[in-house]
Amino acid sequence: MLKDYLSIRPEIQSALSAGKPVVALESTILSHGMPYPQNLDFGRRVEKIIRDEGAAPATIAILDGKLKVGLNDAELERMCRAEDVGKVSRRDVPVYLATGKAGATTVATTMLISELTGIRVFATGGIGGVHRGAETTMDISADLQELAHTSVTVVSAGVKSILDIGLTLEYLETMGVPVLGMRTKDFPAFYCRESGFKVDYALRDEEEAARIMKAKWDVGMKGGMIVANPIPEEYAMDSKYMNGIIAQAVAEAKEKGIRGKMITPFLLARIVELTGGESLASNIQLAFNNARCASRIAVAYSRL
């Protein structure tokens, strides 16, 4: 039964019973995208955010053989200090709650809890997708298929700046999932606000993804949909030199064999390394930005 699984959190709880709104954050991104302490502190501020703009922040995690959803103060250090813990995607769920080993959620996992327990809005920084090289590693991330599959709207900064985003958009439009542009035209390459590809609808603002939303659930079409929300321009990196240090990147990656479910993070730690650090400022405020995104649209769907 569910229930024997299912940990939530009383706020979180109390919120989804009385139908105010809540937002579902990631744990991967504490556990293997950020270093110690600064994931912390990215952990606690990314809460902040979301409760002042009036919802609910429920940060997920598989803890002792439960699906948390939303996290104390310990339970999210203990995240973050990320020992022993690994990263779950959706194939490792009931081995992680069945041997009771602590594990990160990714976007597919996440977007698969928050389903689970009514959650329909979920901030992240970027989504996962079709991998250089593709077409002979057959390397895709699950978050796509998850997309096709649950109907929660993910906020995001695009994808990965390290990926195919050409065959990753192509992958989403043959899995019908709507790719939705806030305030823009152009969907964004996470560190950098143009990717040199357009999004399916140029949102004109929060409340009209909302409406979207509505939509497309009433009307009994399942799956997700990705609002596409740019990094802000001062945070912005340069896509030209971006392009030079993932393309470094991905060449150390393959001259050291790193594949599967290790390559991300191991790209985005040699980014950082690569850049100084500016890649890992920029990756904290676009998903500060994605938080308020989110928020403000699961206000306006909480509306409805």
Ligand code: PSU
Given for the second form:
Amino acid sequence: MLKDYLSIRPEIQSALSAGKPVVALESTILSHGMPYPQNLDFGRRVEKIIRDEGAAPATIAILDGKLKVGLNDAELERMCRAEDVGKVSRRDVPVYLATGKAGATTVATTMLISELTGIRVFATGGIGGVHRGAETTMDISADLQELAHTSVTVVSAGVKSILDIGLTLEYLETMGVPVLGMRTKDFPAFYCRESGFKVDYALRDEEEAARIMKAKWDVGMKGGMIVANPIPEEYAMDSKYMNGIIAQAVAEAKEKGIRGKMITPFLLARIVELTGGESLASNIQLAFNNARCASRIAVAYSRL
Ligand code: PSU
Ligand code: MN
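Okay, that's the form predicted alone, but what's the structure of the form predicted in complex with the named molecule?
Below is the whole assembly, all chains and molecules, this chain first.
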């Protein structure tokens, strides 16, 4: 039974029961997306941002055979130290539950667990997508399938150009996933406010995002939505410079034969090194910005 596997923190359970806003956060961004101890400081501060906006933060992970919704400080620290913490996408969930291994949840699994719990809004940095060269590797993140089927709104700063952004957007169109720009028509490229691609619709504000979610789910359409929220101007990086760095990191990954689930963590770590840490500061700020946006959407949705 589901309840044998689900462990929800009391603070979050009572918010959900009362129809109050809750925002989910993933743990792969902590365990495999940022170095220690910056990830721990980030993990604590992002929760505070959500609380300050009037929502309850629920960082999600798989620990001790349970789907954990909301972590205490010791659990957060464990995820950030990331010793013996795997990266858990949809296919890995049953293995981690049955064996008790510690797992950091990706966008796909965080959505899955959010839906099981009743959480409708989730803030992250960037989602996975169609990798460059996917026409031969078939490397397409399970995040995209999850967005097609699981009814959770994901606030992200677009996708990194470690992916093929054009193909990622085509795939999302095929899967029927709305891609909405927060106050912009430009689909953002994570560190940069523009990718050269456009979104389907520009949202006027967070309240409009909430009304679109309600309309979609009211008529019985399953599946998620992407709110693409560009990095704040003051933290955005030069796109020529970043594209050069990313091209170098992608070439190194290819040379080293890195494939499958370790490719994204490898590229993220390399990009931080190659930019001398500058990309990490931007990554942290864009994720804070997404948490703020997601909280406002969750608050608006709870009032509808
Ligand atoms: N992109 C980022 N930072 C991340 C990830 C992606 O800029 O931390 C993580 C997310 O957890 C995402 C996952 O769900 O990588 C995608 O991995 P894969 O491509 O193996 O599905
Ligand atoms: Mn992959």
